[in-house]
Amino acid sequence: MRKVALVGAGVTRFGVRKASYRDLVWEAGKACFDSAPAVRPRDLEGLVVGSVMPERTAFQSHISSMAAEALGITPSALSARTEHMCASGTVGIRYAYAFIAAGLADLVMVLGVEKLNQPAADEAILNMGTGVDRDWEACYGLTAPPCFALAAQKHMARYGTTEEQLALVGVKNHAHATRNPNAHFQKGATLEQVMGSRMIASPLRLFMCSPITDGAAAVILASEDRARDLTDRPVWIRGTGQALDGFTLTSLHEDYAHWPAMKRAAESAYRMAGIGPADVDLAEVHDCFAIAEIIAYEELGFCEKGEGGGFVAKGRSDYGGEVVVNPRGGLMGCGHPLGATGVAQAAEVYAQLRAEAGPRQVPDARIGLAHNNSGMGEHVVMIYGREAA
């Protein structure tokens, strides 16, 4: 297979944003543009576009042939949407990864875009009961905070894991949104504020989710030949990896505070990447909710099993320890909008790689990875490298 990297990529402000779905196309294609001067819209020969859904909340589907003509893009190799639920955007970079790599397309355009406070935010909250099995879990309440409160409760059973250490990565990415112009929430949360958050689901509490948020980001990948052409400092796509345990609760390992998805797509980007985990400088991980994060640094090999909540407690995910996880500010401070989240980390890695993170720069950062989840039983890994595998 033919090596690919990212040439460029840009992300809009998130939040609760008064642009349209349109609006946000144009401002992440702008964005992009902008971070790559030698790609011009009429090179590119590929656009992916996550979105997960725009026909509920802006009435608009056929999304990439839409997206293409805003951003003057007229593609000859590649036109594509991909719906996956909070892992769509990454899903999209490994289909123009595959694509790219084939020697089908040599320059691809993946873009993430969702609006979700449209009309009103109790629609937000109906809406996303879609991501989960609206027969046998949704209608009975079974959305996605008390799925992951389960997970959190066994695992503060099992491990000892404390509601404190949960606060703490709270804490972590509220404070790393502070240093990113473009995070929904940008003023900080100590811990107090955390643990005195409104309870969502038993254990977890108001800071320790992510926001329902409105954004969009967008990244170029090349192949090796015209990224060389492209730019000095290219940053190589190294490792990918997806695994699927199941959909409905009931088809998961019966353990929730284990899920044995994630470790297995790990496991197949670091193959691939010819790494592991203690070669990773900063990770990007779907914190929807903290005990994600702690699951994550688990499953992606970062602590032993178990050791999550002392991980964060002792700042071994933080500036200064063993891995920078979510320097951004994750989920929980930039906002998830679904289908932009996957595209927005890897912008962001694509700027640590590149030493242009400004004050959120992690030192010397040769390798970073960003991970997706859909739920609890299906995971997403991309590791990027300044140098190529």
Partner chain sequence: MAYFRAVDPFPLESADQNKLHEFYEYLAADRLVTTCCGSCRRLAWPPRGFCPECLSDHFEWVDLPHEGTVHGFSIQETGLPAGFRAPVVFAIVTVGGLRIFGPVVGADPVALRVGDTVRFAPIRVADDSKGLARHLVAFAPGARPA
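To complete the pair, please output the form predicted together with its partner chain; the form predicted alone was given just before.
One chain, no partners, no other molecules: that is all that follows.
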């Protein structure tokens, strides 16, 4: 397989945006091209768009062609949309990676975009239910919060994880977001504010959950030769893994605090990259809810199973600790525009490994990990490096 690198990345401002779906495509595309002056739209051979529900939010399908035309790209090797709920963006990056690694293309953009906010807020939440099994779960009004609440309850009962430890994930990620001008939330949140925010699904309170956010992000992937021509600091894809336990809640492991698919996806990525958890300098993990980040510390191997609550409380996942988790502010601080999230994670790793992350730069960052999930049973892990191997 050929080596593949990121050679450009751009993100829009995330938030409740006064912008259409197409506006967001334009903004992310332009930001990405601006970051890679040697690449023009006509140079790209492909476009993959990660997007979950434009049929409901923008009454638009046929997304990759719409976005290609909006951006002035005329694909000659690859044009596709990836839909994999919350992990759609990273799944798109894997597609582009595989095409380039296999020699079927040399230069491909991956763009993630979602316009989730709607004139009626409860319709935006109804739309989120399309990612849940309609016949057996979504028909009761189930969306993500009660599912992750089951994991949080189990983790607390089994390992003694506390509400304060869950809240500290929110405090850390909101603090990180204050240093990210593109984040949905930029005011930070104190422990008291997080602990006092309203209950969504016990024990998860508002500031332990990611919000409904609009946004887009784009990255450009290149084959080794093209990457070295286009930039003096490519960011290499060193490893990738994906695994699935199940779709419906009743098909997952009966201990909802145990996510074996995440461990399997991480093991695949570590093996491919030839590194281990201790080598990771920064990790963009899928903190859709505080408990997800705590379980991620464990399943990604940053600490032992059950120690995730203490890991955040002791500052081991913050600047000065062992691995900086979610330096851009995570999904809780930046928001979670589904298809855009995985691509924005890649864009953050790109900036960090090029030492371009400004006030949130992780010192001497060499290895960055990105983890994206769709529910508790489906996980994707990417490992990026400053060096090719």
